[in-house]
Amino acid sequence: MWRKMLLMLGACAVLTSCQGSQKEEQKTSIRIGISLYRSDDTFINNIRSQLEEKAKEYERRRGIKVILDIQDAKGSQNTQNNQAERFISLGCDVLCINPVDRMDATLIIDKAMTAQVPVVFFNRQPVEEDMDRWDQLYYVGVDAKETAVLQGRIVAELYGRQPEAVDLNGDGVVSYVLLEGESSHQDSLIRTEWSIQTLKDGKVPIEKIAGGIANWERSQASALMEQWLLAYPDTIELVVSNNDDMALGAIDALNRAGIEGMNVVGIDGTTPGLEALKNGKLLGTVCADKEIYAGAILELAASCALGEEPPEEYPLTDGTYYWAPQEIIVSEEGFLKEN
């Protein structure tokens, strides 16, 4: 008899541990490392804006200390695989990568699964192959297609209602430039294909007078678009451009010649973007809601990072991607209304 109590006394020693245990794996804070392909992106910048916001509230909803630990890549992929095991070598519980290179994500998802540390991608898609390699991988970003589609509405649906808005010299023909981000990013091409065929979908007689590739930086854009103003004189009418800094950039070179009441349509809503909108510089612009982008960015590490199941909130394609919502702004001259 005092055999049998002994061992239930030590089966409930050792219940009693184990319980203690699994409290004591509670996790009372999360590590996330961030990795951002260039932190001086207006885009990129907005989301980090936003990131740190949203860490914020998590931590006063679930009371959980989320420590975030962000770095700049500064465009070197190198730099960022070395980011990528410095914070799993501290202990990160799940990494945010905005890839700069997004062909070459392999080193990072290697190291990722060797660690069993779950890696969400942002803004820049890895290719397909390699987010089918394990199932602690996921995405958020925009669906660039929808992304053109709109954009080319913006134009579209002016010159439906008033074609001498967009055609300005009334010849029949909208003579467009095309301002191009990195020629490797997936986002770029969409972009590039889908607003061009849009506007030829929505009728408007265009014509292309030049493009180039500005890889997102407005200093590149404004350098492309003073010299299309000095190779095409009172010719261009539009520019359509992948993204708000290229955009911004051309409306430097139109500022610096003097030239006003040309359009000129971005892509991503920024905050200078959306000053040049209300200034009547900007035609319009596509923009992703930003506090949901973030958001389903920041859940969805979180959620990795206590072994929870991922948000409900934002539900995720094939579960893996998910896709943020977006919305046309166009300044009051463009006449549509926030979608």
The other form holds:
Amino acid sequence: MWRKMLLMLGACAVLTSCQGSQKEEQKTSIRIGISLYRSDDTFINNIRSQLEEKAKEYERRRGIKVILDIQDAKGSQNTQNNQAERFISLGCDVLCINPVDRMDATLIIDKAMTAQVPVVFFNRQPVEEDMDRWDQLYYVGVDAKETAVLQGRIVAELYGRQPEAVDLNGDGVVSYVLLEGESSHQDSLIRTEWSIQTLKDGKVPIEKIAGGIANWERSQASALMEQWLLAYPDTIELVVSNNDDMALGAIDALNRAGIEGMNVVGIDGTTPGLEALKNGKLLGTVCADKEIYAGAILELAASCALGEEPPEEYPLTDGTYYWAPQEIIVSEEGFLKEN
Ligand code: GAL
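Moving on from the form predicted alone, kindly provide the form predicted in complex with beta-D-galactopyranose as a structure.
To see the whole picture, the full complex is given below, headed by that same chain.
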């Protein structure tokens, strides 16, 4: 009796591993379900284009077809939960989720765990308790403190070299306004805190005039800046923005008011952000390497789908997190701007 059972177990084990290897050998295509928190977000859109490029590159290199099913959650967690469920029912091998509400990834994780479909989250970091629930959950993003310190340095270095280029009215104080992203986003709080701290550490004599939440959006930032320009005429010298889109909104308001020469700093290095930088409207930005960022998401997802080890070129912290590199980009015009 025992012998028979052991034999049967042995046979099952052989069957299972054979099935596994057969399945892996046969995999000539992988299906990746991607849900974006909002597809009209400029930075997310830039990442999406890079993801599509990386998928093509992967197909050429590995000879494996990569099917990307990209959906827009339009700012609704409920919609995103349904999209994740649908991806699983369609047989996606892996999910890439840009969470709407980073505090509410629980349902997606539950479904993915039940179906044994790994998840690569990106850009909006789920809470640690959620990420710790399963070893097939990953996160790709940038280190928010590093971003902020780099942004602060853009202004601090210019002030150190040429104080009159930052303290425009020469009164010994740099009066600034602050544009913040969504209040629930991990990046907003950390960016705000560390950009300002870096200015202080860099001995820039700053004074806050006003600040407000514009939810990463150009139009909201433009409206806020317009109000501030009216409320504090001839006062503001510097705009510190949590991202490029809001910086561009502030620039729109400055253009409407006919004001030139004010320093504006952003984050993201988006396509329109870099354009403004070239035109000398934006002093500087902090740019995540989007090719590497998207490459990490795609390669990590593909390795999950194929049951391979995570790619070595994208080393993971704690086996879970990949932090994309970032750099300062400052326009020459902006840097040497005369006031
Ligand atoms: C931030 C980025 C913002 C916005 C946001 C969306 O990292 O700087 O521009 O895209 O992510 O989650």
